[in-house]
Every structure is written in structure tokens, then in C-alpha cells.
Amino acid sequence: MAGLELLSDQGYRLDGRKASELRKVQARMSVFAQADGSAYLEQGNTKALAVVYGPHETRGSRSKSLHDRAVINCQYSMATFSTAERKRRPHGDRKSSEMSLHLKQTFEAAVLTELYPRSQIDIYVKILQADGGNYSACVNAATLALVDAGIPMRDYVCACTAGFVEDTPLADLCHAEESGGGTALALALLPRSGNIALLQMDARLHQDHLDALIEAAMTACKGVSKVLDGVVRQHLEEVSVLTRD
């Protein structure tokens, strides 16, 4: 897809957003009563479900447990109906394993694992509908699920994508923009400290453009952080009203 199709002369994108504008983000917490924490999140047309179990005793071999901190176990999967192609999506395929590893690295930078030695925290995320920014939606949903589970973190972990079209940085890419052939970057941020938990970029990019792309992604992550904070506060209000009654 040519760059001209992705950005109009007036600076509008395919879905009518401006270059730095986020897709609509909405979410709910405590969607599963059986789990310790859970959340459902929509980021544009990308929909993700996250479930958290733990901290609990390390399952399987004791050699996997760490004496000074908890082990974080992440599993990523996509529903068979999440894309237009109805093909079988096994848990152990290369893309899912890679995404699971990225999620594990992201949350190891944010969760206070040292509070739970010789323990394990399980994070399961599933993409129900894919329209770009799968990693970002999973991180944002898992953050809410961890908050719901009461697991202490250094900060919210907020993730967003950014890309370049005609030397213009675009924030929060949809599927058409991600598959348009340009450079795409995924970034997970701890907003208060400004620390980057994970930065991933698969395509080549001239170093002169790197700062602008990272800046666009970080600004978008801060916007997502405000939305997640609003979701958490609203959930707390609803819970407090229910407990009062």
C-alpha cells in the first residue's frame, strides 16, 4: 500500500485521525471472577483479554523458582476468529512464543517481583480481534489485570506503536498502516519515570528519524496512561459502592 493512501494531503489518516491521535481506548476490569485479576481492553478495533493468576507457589520443577524474586510466566495467543483468515493458531508457534517473551521482559521491568520470592505470577493474554498494535493492546490489558490482582508495580506499563509515512510520525498504527511497508516501532513505557520497558523495531530506519519516532510513541503511551488510570479509578469507585451497599 502506497504512503499516499495512508496520509491525505490534509494530514488525515485512513480512519480520519490526525498523525498523533490515538485510537479510542476503552476497558473493563474484573471480567473473570475465577482469576486473581482480569481485564478486557479495546484499542480501536483491536480487542484483547488478559487474565492473571498469582502470586502462587512455582509449579513444576523447583529449579525454576528464584530465591530472591518471583518468576513471571506469560502466554500470548490469538483467537482463530481474530483475523479475516480462519486458520488454526497453535500456542507454540514462533510468533506467539516471541510475543510471550516480549511480554515477559516488559513486565519483569515493572512488577515488584522481589516482594514474592520463590513464587510465580502467570499472565495469559489473548487477542480476540486483530487490527494492529497487538502487543500494545496486550500490555495495556495485562497492566489492568495486574492492578486488578493487587500485584504491586513500579508504575502502569503503557504501550503503543508508532510509524513513519512520508516523514510524518504516526501514533497508534492500525493494521493497514502496520502492513503498509513503512517502519513500525512498538514501545512500552513506565510514564512517571519515563523509563522504557521494551522497544521493538523490525525494519530499518535512518538514525535521524529515530528520536522523532520514539518521541511520538512515548507521547502516545502517556495518553494511554491517562486512559488506564481513569479505568482503574472508575473501577475502584464501582467496587467501593458495591461494598458499601
Given for the second form:
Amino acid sequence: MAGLELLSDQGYRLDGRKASELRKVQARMSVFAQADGSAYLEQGNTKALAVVYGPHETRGSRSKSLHDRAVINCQYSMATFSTAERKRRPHGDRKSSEMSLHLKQTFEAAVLTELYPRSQIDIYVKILQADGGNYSACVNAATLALVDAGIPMRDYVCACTAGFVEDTPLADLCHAEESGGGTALALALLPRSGNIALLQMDARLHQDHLDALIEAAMTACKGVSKVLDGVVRQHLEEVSVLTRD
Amino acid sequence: MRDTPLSNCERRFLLKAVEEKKRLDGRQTYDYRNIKITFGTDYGCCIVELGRTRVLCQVSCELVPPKDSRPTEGIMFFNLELSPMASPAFEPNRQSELLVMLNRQLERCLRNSKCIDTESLCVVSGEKVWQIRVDVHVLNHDGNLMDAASIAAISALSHFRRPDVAIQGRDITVFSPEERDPIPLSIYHMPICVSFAFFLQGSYLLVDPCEREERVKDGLLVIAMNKHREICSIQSSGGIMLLKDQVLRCSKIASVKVSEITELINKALENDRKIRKEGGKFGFAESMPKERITALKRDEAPVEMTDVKETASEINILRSVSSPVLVAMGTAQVGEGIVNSWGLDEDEEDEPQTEDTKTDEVMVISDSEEEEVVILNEEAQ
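Having seen the form predicted on its own, I'd like the form predicted in complex with its partner chain now, please.
Everything in the complex follows now, all chains and molecules, and the chain you saw is the first one.
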């Protein structure tokens, strides 16, 4: 896109951030009373809502249940009003199916599914406003929802996007930066062990820059994990204050 | 129909082999199978054989109105189909996870990397643009469909020629291939996917997994690169835990493999171009090897011959074989036969019988009642 400078000479981006700054992350847990776990997360202007049901008995076909682990069922959808132009097909198209698949695989690796054989855990994520980093916001929201539901996990799963402009890695891309045609890398990380649960990159990047890009994304994820941890602890304090006499 | 499930011992065997860095077909960890690229009679038709995996790609074009958001760009449409002829596990019209993954990866590899100049596909801005449709059909599934599909797609796109158009005011004339030579697409670079399969919680990886190896893998990392060492797309799936160094190492391996494969594609395109120019025969029929049955043939089975000499000499020392003894002209005796232990008559036991000695007497076995039996052709006995 002509005219849009993703990184100005002074080092400021389109929304005034520096290259390695994240957007403001705000989250609330237990937003729904009926679900086992729920969370609402805002990452800049991207708003995601995650709801977790489970672990419960496998509904539908019995053949899907595994004898030694829980099955994680994931559905990703975007609200029709989430994008600048009204989305005609919120779920069922290939992109959403792929996102659902990736979310499922990410959480299958992170959740201790061996503790719940022959059960099913449902994760539903909905994007209410999409401004870049849809997948990351979903993962972060789903992590909080799983923590709220009390399902044991190996570690927080934190996700963030990173881009590359003029030899500088940018952390946490917004929509304009993502669709500008530059590189966009989405990374889901388990911060304590440094294991990458999911790595997804589109658009061309020279091989030599890959190291710096992954490093920037990992640092951003670790920043997000600190925020998520703070949110969980604060929520716990609030809930314990309420239940205390 | 459901695919036959993998038995536990087969799974254990495959994982054990991976641990010992051995593969089923004798390849090394980073080796690709034999890649064969052939083009059909029409422009834009390509079959890729990766070992026994076979993939067919056909590129076609059509004049359509452009998208509202991009009035000056052509449209690329990708479609991959898993035909039931490829594997009994594939059912027609079933949106399986594999299908979604392959389609999305193909789209990402070719569309987002902008390997084709879509602006050049514009005929009349805002009204008519070329829609290039890439259809990939899987003919035989023996593992690693992603790589084969990406090689087939990019080869077919490089091979494809679109009809020439002339614009006069608002009239568009599309020339048929007989009237004017069709024009090739403008391709910036060739992105090729390389798949890495991870086993045993990410401790072992294999390049180009075959179908059996794919069944026991933990997860897959697909890196799409071009020969200029630019990464076009990375996708990790299967929920494996990767470390940053593993990803970097895989990207280095991928760059080597991609340059080899790009070399292969260019050679195949060059060959095809030469044959078409010289007026030789081209197409799939020509590329099939003519198999005539002239003799009973068996493929050579590779045998490990590294320490044959030492093993043979060891065996030789254990059993010392004596040299042959000449008994008579034309007969020799090696070793001594053991005494016949079949429990025959007593007089027979005394006679020393050796296996290889020829009897000098002619044995007469006849039921004739004649007194004298004349034997003809004595020497022949």
C-alpha cells in the first residue's frame, strides 16, 4: 500500500508504538456464569471471547472418544460485524476450519489430556472485533478460559504476532501492518520451557532474518504471559474476596 | 471406507527404526525420494511422481470480472482434491482435516508469496481479468502429498500458456492458440514446500516421510522456500513442541533441498520446451516407459556387502574343506560320505558307498521273461 509508512524514521509505527512494544492487553475471566470457563480478552483493538465446556462425556459419536486421553474440540468463528466489510460466512469456510484445527492441536499439546480419558473438552472462540492478531488473541483468550475452567495445563499458552520491516522486527501487528504485504509470523509459545506450540508465517522473508523474527515473537509472547499471569492472580483475589465472609 | 489401522508392532517397528536413523526404503534422514516431472500435451498439465506418490496438476484460465476490492488484479484460484483412487481412506466429497490443511498450505504457499504477477493478468481494468485456476488431483498417496502438490502446481504454472488478447477500445479479442502463440505467465519465483516429520516428541525428524512414516509421526513442519533463500511460508501442525534451533536448522536443510528441486523443475521445463520446438513427441504417453516382457526379470535386491570377506573367511576357517580327490577320469570326490543309515540289507551295508562315485556296472531292471536281455547303447548308461 503506497503512502503508509509502517516504521517512521524516528522509529514509530502507525499507532505510535515503538518497534518492540505490544498493544495494551486487557482481560477478564468468568464473564459467563453458565459455561465451565470463559474469558474475554482485548489486545489493542482486537477483541476475542473464549468459552470452555468440559471435561464432559463425549457427545455425539462414541467412536470419537479416545480411551486414554480427552478429545479437545475447538471451534473458531468471527462475528459478521468483526471486520471492516461484513463477513458473509462466519464459519465453515476453509480459513476458519484451518484456524480451528490449529487451535485444537495447540491445546491438545498444552492441556494434560491424559487425566481425562474418554472425555471431551470444548473450546469455542469468537472474534468480536478483528484488528490484526486474530489467532493470537484467540489463543490467549482460550488459555484464560481453560484456567478459569480449572483444566490442568502444562503452562500458559501465549501467542503473539511479529513482522519484519526494513531489518527491524515489529512485535504485535495490527491489521494495517498485517495486510500491508509484509511478513507476518504468528507464534504460540509455552513461556517457561520456550517450546513453540505453533508457528505460522506467510509472505516472503529472507532466511537470515528468521532468527531475529522468531526471537522478537518469543519476547513478545513472554510479555503477554506476564500480563495473563497478572490477570489470573487478580481474578483469584477478587473471587476469594467475594467468597470470604 | 476406513483405512486399515496401523498395528502396534508396526508402529513400534517404525519408531525403533527412526530412533536408529534407519528408514524403510534405505534413505538417509534428509534424502528425498526420486522425483520425476512430466508434462502433458496441453500447456499447463503436469504430473509429479515423488517415489510412488503421484499428483496431477492442471492449470486453466478464464476471463471473468475482477474482485471489487482489487479491480486491476487477476484472480488465482487453487483447488486440491483427494481422489478416492489415491487411497482407500479418502472418501469423495468429505471435508477431512487433511484436505483443509493441504488446500490452505497450497494457497498460502502460492498466493501469499506473490509468485505470480497478478497485475499482468488484467485485461480491462475493472471489467475483465484472467482467472487462473490451479487444480491439483492426488492420484496415489504414498506420503508427503504437500511437497508433491506444490512441485506440481509451480511446474504447471511455469508450463502454462494463456491465450493472447487484443484490446481495441472496448472490444476484446481472444486469439486461439492457432492464430497467435499463447503467452506464458510471469512468474517471479518458484516457492516449493519441504515437509519435515517429527517423531518421539520432537527428538527425531525426517524429510519427505513416506505413508507409513506419516502414520506414526507426532507432527509436521512445512517450510515453503524459493531458491533465493526466501522463506515463503512456515506452518507447524500436529501440536508438536518445537525449539527455535530446530526451526532454524530445518530452514537451512530446506534451502538446500529447494535449490535441488528447482534445478530439477527447470531441467524438465527445458526438456519439454526443446522437444516441442524440435517437433518430437511429447505428452504423457511418451513419458510412460515401454515395458516389454522379454525375459523373467527380478529387481536387484540391495544386499549389505560391507564385511562379506571377513565373515566368509571366518566361516571358511571354521569348517576346513579338503581339496577334491580324483577317483577316475571325469569323477572326483569331495569329502567322505557317511554310512547309509536307512537300514538296508546286510550285504549292502558292507559295500562302501560314496555319493559322487559313479557305478561301473549297468544295473538291469527289467520285467522281461526273455532269458537274455540285450542292452543297447551301453556307453550311454
